[in-house]
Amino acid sequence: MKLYCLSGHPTLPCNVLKFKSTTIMLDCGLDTTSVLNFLPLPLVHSPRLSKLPGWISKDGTVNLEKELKECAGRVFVDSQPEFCLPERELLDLSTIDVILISNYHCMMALPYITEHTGFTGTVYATEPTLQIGRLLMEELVNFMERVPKAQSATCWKNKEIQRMLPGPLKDAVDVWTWKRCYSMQEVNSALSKVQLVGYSQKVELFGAVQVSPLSSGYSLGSSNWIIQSHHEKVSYVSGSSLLTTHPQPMDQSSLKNSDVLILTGLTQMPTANPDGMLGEFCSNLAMTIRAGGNVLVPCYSSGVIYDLLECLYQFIDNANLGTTPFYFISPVANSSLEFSQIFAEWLCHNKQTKVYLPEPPFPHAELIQTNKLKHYPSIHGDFSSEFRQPCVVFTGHPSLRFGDVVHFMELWGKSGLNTVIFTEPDFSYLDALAPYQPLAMKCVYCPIDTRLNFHQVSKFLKEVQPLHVVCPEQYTQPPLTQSHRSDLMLELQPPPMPYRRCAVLNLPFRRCYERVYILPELANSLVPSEVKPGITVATVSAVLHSKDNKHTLQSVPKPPPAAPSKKRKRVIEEPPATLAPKPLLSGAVPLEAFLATLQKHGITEVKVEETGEGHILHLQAEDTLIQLEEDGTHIVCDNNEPLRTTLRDLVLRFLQKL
């Protein structure tokens, strides 16, 4: 069993498992942190960005003024943002049979895999994962296509030139493999290959293994996966949460007794408590509004935003913010808010019961009805005529490199009254803000990540007790910035197997058993005999028939009768005589009893030597060796056939014939 690791990002995994003649891709996350190296894409012409000076090396030998721009001591690529894809050279991706998706954040690289590698398999995901994943892809494509860039920067990727660039561009890895965003046509084609599954539904893969999704408690429709055969079980745990938020709670009991547990997608903020962060979010928002400023919340169009709106719903009236408008701006804002209300069966019990009242499960429905929350596809059109300040704006993208958020950063960045509150943990907020410096607006970092932390994981692993744990190498050592914090890493016995991008792991368990079926008529002909109390054995002569990874023992077909020949044969051919099979032997030769028997037969000079596998008996007078081992007995004797036969018969006395 092998695991190929195609992504080095611990929360945006992409791994391939080879298990029992099947090749299974586990997630295909897209590492979007590469976009932080690019200049933002403004929706409205930005004089500030267009006047940024080009970059020339200090000695003047490298001039990339057209490709690279300098801003506040950092260098950015002036081109369409590009993404770091999963590794595509480690194995032939056209051989992948299925792709299992755990949540909608871990499927953003799907079009790159399904459309450009010769993939012909099936993708399995839950319905909310598919629908919300579609919205996030649609939003990404929309953000990119709204602001097309004519030039494509490639000179800076030259290894010799990249080495001379200032960091972090200098340290960017595999820049030649970075790719521009896919098209909507590719998105639709990729998602047409998705087959929907429900929690605990068992899906057979070629009769070899069974895969089944379980609720992971992180987001709408998010799943952990069990991949099992008759005798082995592999669990894939990715992006799970034990906190009580809007999704169905995590199913832990089904993950017990795994041979291997692959663990990814732990919290990116192990020291930040989500409840504390929500409280800080609300208090900073209220302080800014009371001071007459605006609040900008860069966020994804699904996920944490549902919890933020729910939190604000309870907070608005207490904080006297009832008249403050809240705007949610995204090309998919309307669909996202509506989808969250219709996936009732994927929600926690508390929200499911509301559906039968009938009440909308999320309170943002009431905020929309009372006009406190308004949603728009973009800043153009209706929004510009209805826009009132001070206000709170939720919009994308959290990287601050594309989407409507770029416009608000340019619009509000010059005033110290305004605040930008970062809630998404995927990007370093200092790197996200770099191309907007110098910045007067206040910045607040309240990363809300509900995924498992190290304390919760240790407790969880003690309960489910897998034989082996495999995880990204980042989880086996403390964070670089807090190297003294040994509580921010996985400490297990036996230690977990770490992986990194481009690693190939041989998983540490061997398959020992295979299930074989026996036909009733063949079973009827067996004659079992008891070898030990409670253990019976029968010999069988049969044909093994294998098809679709199912193995069946069938009776040996009788040879067809020979067709009568018209020509007269001079010699009648005798059918070949079939030898009766030799009896099988079982049992063990007890040493003391065997020595006593040898003595009775006049063999007295016996030297006994103990070995790791059993004993060696040296018959000194006869110059003969007898090796008594657990799985066989050997008699070594030169040119004395009568003695060898006698010894053989004495050994057979202690063994049982089948």
Contents of the next structure:
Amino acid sequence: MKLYCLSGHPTLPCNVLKFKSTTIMLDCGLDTTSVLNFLPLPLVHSPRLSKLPGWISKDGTVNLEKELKECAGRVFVDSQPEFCLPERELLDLSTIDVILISNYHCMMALPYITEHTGFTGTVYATEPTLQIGRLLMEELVNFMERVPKAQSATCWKNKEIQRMLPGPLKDAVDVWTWKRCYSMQEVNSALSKVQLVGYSQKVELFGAVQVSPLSSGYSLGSSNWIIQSHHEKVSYVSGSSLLTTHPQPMDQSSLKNSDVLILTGLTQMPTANPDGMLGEFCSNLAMTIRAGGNVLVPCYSSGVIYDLLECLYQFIDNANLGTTPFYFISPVANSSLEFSQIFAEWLCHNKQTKVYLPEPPFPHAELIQTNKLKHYPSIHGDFSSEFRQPCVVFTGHPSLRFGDVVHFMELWGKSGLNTVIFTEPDFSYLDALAPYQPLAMKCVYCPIDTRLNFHQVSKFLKEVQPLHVVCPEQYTQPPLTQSHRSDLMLELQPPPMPYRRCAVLNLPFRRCYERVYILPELANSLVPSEVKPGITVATVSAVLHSKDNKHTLQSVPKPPPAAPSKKRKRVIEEPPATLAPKPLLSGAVPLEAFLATLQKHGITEVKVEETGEGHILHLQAEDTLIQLEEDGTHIVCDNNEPLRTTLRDLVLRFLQKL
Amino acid sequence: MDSECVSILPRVCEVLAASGSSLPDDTSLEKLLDWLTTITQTGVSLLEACPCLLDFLSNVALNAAPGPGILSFTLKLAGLIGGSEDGFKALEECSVLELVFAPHHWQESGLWEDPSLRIGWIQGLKAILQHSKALGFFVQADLLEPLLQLQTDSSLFVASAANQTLAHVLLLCQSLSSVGRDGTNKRDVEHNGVGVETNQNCSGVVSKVSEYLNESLVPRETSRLPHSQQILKLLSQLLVQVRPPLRETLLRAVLDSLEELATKSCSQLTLPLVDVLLAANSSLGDTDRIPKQRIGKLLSLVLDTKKPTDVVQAAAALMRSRQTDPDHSAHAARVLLLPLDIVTGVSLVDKDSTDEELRILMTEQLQSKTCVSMICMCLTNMPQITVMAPDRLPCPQSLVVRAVLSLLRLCRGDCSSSSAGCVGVFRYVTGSSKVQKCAMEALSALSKSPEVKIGLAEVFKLLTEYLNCPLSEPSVLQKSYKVLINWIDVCTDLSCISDQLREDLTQAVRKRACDTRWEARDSTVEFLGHLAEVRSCRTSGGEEREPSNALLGGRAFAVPLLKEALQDPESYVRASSIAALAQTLTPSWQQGAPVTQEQVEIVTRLQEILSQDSEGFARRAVVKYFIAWFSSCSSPTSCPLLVQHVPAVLSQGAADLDWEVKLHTLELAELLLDRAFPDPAPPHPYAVTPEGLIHGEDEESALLGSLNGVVDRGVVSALFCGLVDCDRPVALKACQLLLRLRAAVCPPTASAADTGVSCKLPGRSWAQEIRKIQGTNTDSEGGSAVGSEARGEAVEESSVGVREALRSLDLDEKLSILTQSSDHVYNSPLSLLQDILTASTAHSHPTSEPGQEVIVDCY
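Hand over the structure of the form predicted together with its partner chain; the form predicted alone is what we had up.
Shown next: the complete complex, the earlier chain at its head.
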């Protein structure tokens, strides 16, 4: 069993598992942090951004004025933002049989994998994952296509030039593999390969393994996966949460007794408690509004925003914010808000019961009804006529490089009254803000990441007891900035197997058993005999027939077969060595009784020596050794065939014959 | 004693002796005993007052038919009666004594198995052991042996009672033998021939008890541990109470065992052992024959234990006792500071002065989960460490402050400043609110120590971080605020606080005022109030400034935040913000500063809260706000805003549903009365008061003026309203105030006919009540009824002469009724006795009223 690791990002994984002749891709996350190296794409012409100076190396030898711009001491690429894709050279992507998706954040690279690679397999995902994933992709494409950039910078990627660049650009890896965003057509084609599954539904893959999604508690429709055969079980845990938020709670018990557990998607903010952050979010929001400022919340259009709105719903009246307008701006804002209300069966119990009342499960419906929350596809159109300040705006993209958020950053950045509150943990907020410096606006970082933290995960692993754990290498040591925090890493016995991008792991796990069926007529012909109480053994001669990963023992055809099957079976302990009807022996020689028998036959001088495996009997008068071991008996007796035969017969007396 | 009770008592005794199962509730016997005990305590002889009790005793003792409850009561009663020498004699004469207190009598009947009977026996014994005769009986009947056996009784209550009784026996021996030695009494004692016998008895008991204590101190097996604990507790209790000769005897008897315990170092016994040693140490004088050094050595031995948790516990106990010698407390301080030293890496304890082994063991212990409780124990003893003499501490206190700050940083996950020696502890300390709270308390205590002012900026920085941190729990925030106030309070110079720090603090406070958790908002609001009360200090410019101004921008910062908090959805926060506003505005009231528009808005809002708020806390706070305002104003009359609003507050407050609001309203009325009728200066004993001056015309008109003022502000209406209130404390307070008013405005000599000032009575129910009382009173006096109600006229507004009303309302009678507790009738002994009788009749005729149960009214 092998694991190919195509992504090094612990929360945006992309791994391929080869298991029993199947090739299964586990998630295909897209690492979007690469866009932080690019200049923002403004929706409205920004004089500030367009006036940024170009970059020329200090000695003047390299002039990339057109491609690179300098802002507040950092250099940015002036081009359509590009993403860092999962590794595509490590194995032939066309050999992938299935792709299992665990949540909508972990499928954003799907078009890069399924399109133009010869991929012919199936993608499995739950319905909310597919629908909301589609929304997020649509939004991404929309953000990019709305502001087309003619220029595509490539010179800076030249290895020689890149080496001379300053700051983070110099250290960016594999820049040649970075790709621009896919098109809507590719998205549609990729998503057409998705087959929907429900929680605990069992999907057979070529008769070899069965895969089944389980609720992971992190987002709508998010799942962990079990991949199992008759004798082996691999669990894939990705982005799970034990907190009580809107999704169905995590199903832990089904993950018990795995041989291997692949663990990804733990919280990116192990020290930030989501509850504390939510409180921080609310108090900073209230403080800004009271002082007459605006609040900007860069966020994804689905996920945590539902919880934020729910929290605000309770908080608005408490903090006397009843008259402050809340705007949610995204090309998919409307769909996101409405989709969330229709996936009742994927929600937590509390919200499910509301549906039967009937009431909308999320309170943002009421916010919309009472006009406290308004949503728009973009800043153009209706929004501009309704816009009132001070207000709170939720909009994307959290990287601050594209989407409507760029406009608000330009608009509100100059005033110290306004606040930008970061709630998404995917991007470093300082890096996100870099091209907007100098900035007068207040910045608050309240990353809300509900995924498992190290404390929860160690408790969880204690509960489910996997034999081996595989995880990104980042989880096996404390964070670089807090090297003393031994509590912020996985400490397991045996230690987890770490992986990094491009690693190929041989999973420490050998398959011993395979299920074999025996045909009734063949079974009828068996003559079992009991070797121990409860254990019965029979010899069998048959033909082993394997098809579609199913193995069957059939009767040997009447005409004498050319060669009997050499396949050995572990189920029968004593394999038939030859076809000759020689009896098979089983059992053990009891020492005391054997010595007594020897004495009866006149062998009295016996020295017994204990060894690790059994006993050595030294017949001193005869100068003969008898080794009695667990899996063999040897009689060492030089040139005394009668004695050897006698001894052999004595030994045989104690053994059973088949 | 009530004669009616005396007459009922014989019947009650009969009922009880006949059968005890029909008692109205199981506490009635206790109540009965309590009542009889109070009678004895007043000096009345029980047997003289109620001779029937003796019959009852002999009756019950001879015929052990009633249940164990009654028997237990009988034993206790016998003890109570036998506690006096006369009673003892009477009991002896009718031979009840031997029967009642003989354990084998009860053992034979199988009743001894019942713990309530054993308790009765022990407590009866304790009650009777008050004089030498009783002691004689105790020794003669050989009751010590069963008492010692009961020390390890299976019932905890029995064992504990037996413990106390044993202590009591020893103390009795002590007092009796000291009487024997006392010169003045010697002659009587010799004359009676009792002295020798008593002394023999005493020494016999003492030696037996000492022997017993010594034997049972050291547990021979683990199952005896609780017993040893019990004995140690008894011993420490005894050592505090006994005097020299006995103390020495006791100590001498147990010293070897104590030494064995100290060397053995058994975790469960460490604390009780330290208690015993401390009790011994404090009671021993330097002149005692048992040298204090030996006890001191044992204490040192315990403090040298190599079990970290034990030694920390022992040191903490030693610190708490506050009475040990300097060497021991220095030793204890070293032990208590060691965990902090190890965790934070600040070297508090000199490596040479501590045992290397203990340091290693402690470091190991701190890697485990127990580190939290150990660190907390060290921190909670910080107040004692701060008051120690500097030369006794292993390090300067500023270092202790640094260590606590470092620990608090660790709790936030920041360990840039700590040692790498104890990495394991971070896991448990990080984010632990328990440690955070303890450390905050410790930091608070350290602010009082004189030599730590230098660390102010650092303390401020850390506290601001805590206030800013999203993960801080509300209780931790509250403590952080408290520490901040404490440190500001002792700080004389705020110049070390940088502008950045000030800005951060301002932001943090502003943010917390918008927190989602009401507890955090509440603490913030309270903090603003407390800050305004901190006395002024010096700034960098050398000028005197209030800390709230220097730190947070003073009133301009606080008042808008507090005004916002008046709208808070949580009533506690509203109440706190009202209180904080009063604290913030008090200085301006005291200075008589002109009223601002802001204050007008606040008062309007407060009035709204008083009339509309659904929660009592906020309304109470409003009335208290006006009390604070009124009492801090040098001349309230010159503040038109206050004068304008007081009548409304009085009338609304008096009509409130919450009794505390009403009471506070009456307190406000009291303040108004105080201003209107100030207490005359106490007359000089020899001064001659001219006749004319007392009832002079001017005096009278001034009095009338004041009365008019009081009536106009609504004080009198509020008092009348309070007088008829159904809440007793309110009515009581109103009655007291009315009496004061009467004393001030109705001189006894003045004629009843004078009118002049009248008060309007609205058509509300309380006014009708007043009219009713007044009407009946005046009717009986034959005067004309003022109440219009009697004549069937419309019950609308009418007025009443204040002086007339004050005289006609029978305030003195009302006061005497109100001062009695509301349940005085139900709790009287007569009621108790009647209850017992009634219950017995109901029980004896169960068929007479089938289906009707005796329901005891708990209220």
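This structure is a prediction, so every number in the text was calculated from the model and none was measured. In this text, the rigid core denotes the largest set of C-alpha atoms whose superposition between the two forms falls within 1.5 Å. Positions refer to the first chain, counted from 1.
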How about Val606 - superposed on the rigid core, does its CA move between these two forms by 2 Å or more? yes
Threshold 2 Å Cα movement between these two forms at Glu67, rigid core reference: no
Could you check, with the core superposed, whether the Cα atom of Leu30 shifts 2 Å or more between these two forms? no
Backbone CA shift between these two forms, Leu617, after core fitting (angstrom): 8.4
Enter the rigid core superposed C-alpha shift of Glu630 between these two forms, rounded to one decimal in Å. 5.0
